[in-house]
Amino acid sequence: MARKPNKVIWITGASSGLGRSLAIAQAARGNRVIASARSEDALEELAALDANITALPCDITDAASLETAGARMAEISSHLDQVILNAGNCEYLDFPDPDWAAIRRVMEINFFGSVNCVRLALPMLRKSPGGQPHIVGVASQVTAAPFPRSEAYGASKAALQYFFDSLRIDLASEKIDVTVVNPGFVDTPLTRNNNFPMPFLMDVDRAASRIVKNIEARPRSYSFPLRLSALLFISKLMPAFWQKMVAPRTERAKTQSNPGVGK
């Protein structure tokens, strides 16, 4: 039986990881979860889960997928209280010959995907009944400190970070808050690809709660494990020592591409 839902929220990247545990744990706040992602039949077996998850299957990166998603959402509902914007992929790039088009399929998937939805979105967010609509954007604790290979993942986490942060200025005439949530190695199926030590590695279910809980509070930012966040301002402190500590070796660096990293 269907509960009376809290808030109305939009998640992409819900199909897999660290998106299908944010709707599983939003939907049993219950609250209604619309879960997006391009896996129409990994949406259809996360909303048999909770009659408070609905499946929209979309392509945040096309233009005509989206068109079709807002229309669909529309339906739905009249209105959203809070997106959560999620999806993303990583591409190593592998010198001394990367594939330099990595950057650009990364930057479409994890930047202006999320622009994308915050196009789509904030429309129905201004309709929120109850006057606070929430844009929370999971970007990663890769920003803080250079790592080898990840040109490509971490350039767009960054202009990710910047881009909401901007936007949090220019929406708060409107009441619309925008938390940038940074999480550090999670178990998922994106992670299980790299082949390097991941610190303070945590289990996705941990990671979704954690991240549901501390974003009611509406935060600026949230960044978790803080041992990692502590780990990574050793490269702002002694940055030619980080550059020496995570240096790929040669074998490393001829490794062919993985998708990886962050969420």
Ligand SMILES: NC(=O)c1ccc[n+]([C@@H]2O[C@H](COP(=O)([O-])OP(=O)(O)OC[C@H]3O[C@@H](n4cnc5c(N)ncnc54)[C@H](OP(=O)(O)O)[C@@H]3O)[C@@H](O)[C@H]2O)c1
Second form
Amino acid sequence: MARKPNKVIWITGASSGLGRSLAIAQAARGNRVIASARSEDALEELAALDANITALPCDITDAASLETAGARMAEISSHLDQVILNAGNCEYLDFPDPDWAAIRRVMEINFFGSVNCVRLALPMLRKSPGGQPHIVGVASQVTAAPFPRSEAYGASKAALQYFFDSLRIDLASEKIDVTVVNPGFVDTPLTRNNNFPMPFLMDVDRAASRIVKNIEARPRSYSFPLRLSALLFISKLMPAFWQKMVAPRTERAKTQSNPGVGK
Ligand SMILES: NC(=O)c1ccc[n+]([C@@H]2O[C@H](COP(=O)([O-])OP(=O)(O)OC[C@H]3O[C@@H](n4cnc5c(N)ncnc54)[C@H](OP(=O)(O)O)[C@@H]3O)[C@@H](O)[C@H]2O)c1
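Starting from the form predicted on its own, produce the coordinates for the form predicted together with the ligand.
Up next: the whole complex, starting with the chain shown before.
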């Protein structure tokens, strides 16, 4: 039986991992999903799974690509009810001679890319007929504690959290809600590059279904799994102990090549 589309939702980073699962889950609920990423083939495969999903390829770091995507988005829908800004990448720094440029590359995607998307989406969110649009930003629990080699990734997600927290205040008078989602470790192409133990690693579809369910109430933030949040809280209570606990990972990881590059 045909489902009546409910919300119009733009999801970035939908070609793989969390974004792909979020797109499938939101479409299955009868929402109309506009799915973005750079990999056109993967987006077409995704769109073929559900008539409620439309592929909208774009590079969120590229102004021209975003402008084209914005024009195409306006043809697909007159408005947006929700955006899930999920596109992201991770590169680790390897000391003593790190690739410092990695910090700028990661910031460009994770932070400035999401800012670009907010700028593009706002006029369409303001036209939401329901009058209560929702911006969802995917950050990370990495910001709850310092991790070795995570200078680029952690800083980009901390910047993103602050951006969304501040944005929430400025958009409140327009009744635009902002939620920051902080996942723990989820089994996706991104984390499959990691060579260190990932406590409480979650299945990607399970993680996506938790996100979809929990953002419904539009909380300021949603961090999961709770067991990881509790573990990371140790770093605040006992920072010296935390440093000792995670430091050996740096030595082990030195044998690993920079995993996120090129994603
Ligand atoms: N997996 C975890 O454990 C975990 C934990 C906390 C937070 N997160 C966050 O969750 C989000 C999704 O990550 P994931 O684990 O699902 O990784 P993933 O499978 O590698 O997905 C990343 C997505 O971002 C897209 N992307 C990257 N650069 C882009 C660009 N310049 N323009 C447009 N799209 C771009 C990728 O598509 P293309 O390459 O096709 O462009 C892909 O669809 C990220 O923000 C990540 O930081 C993940």
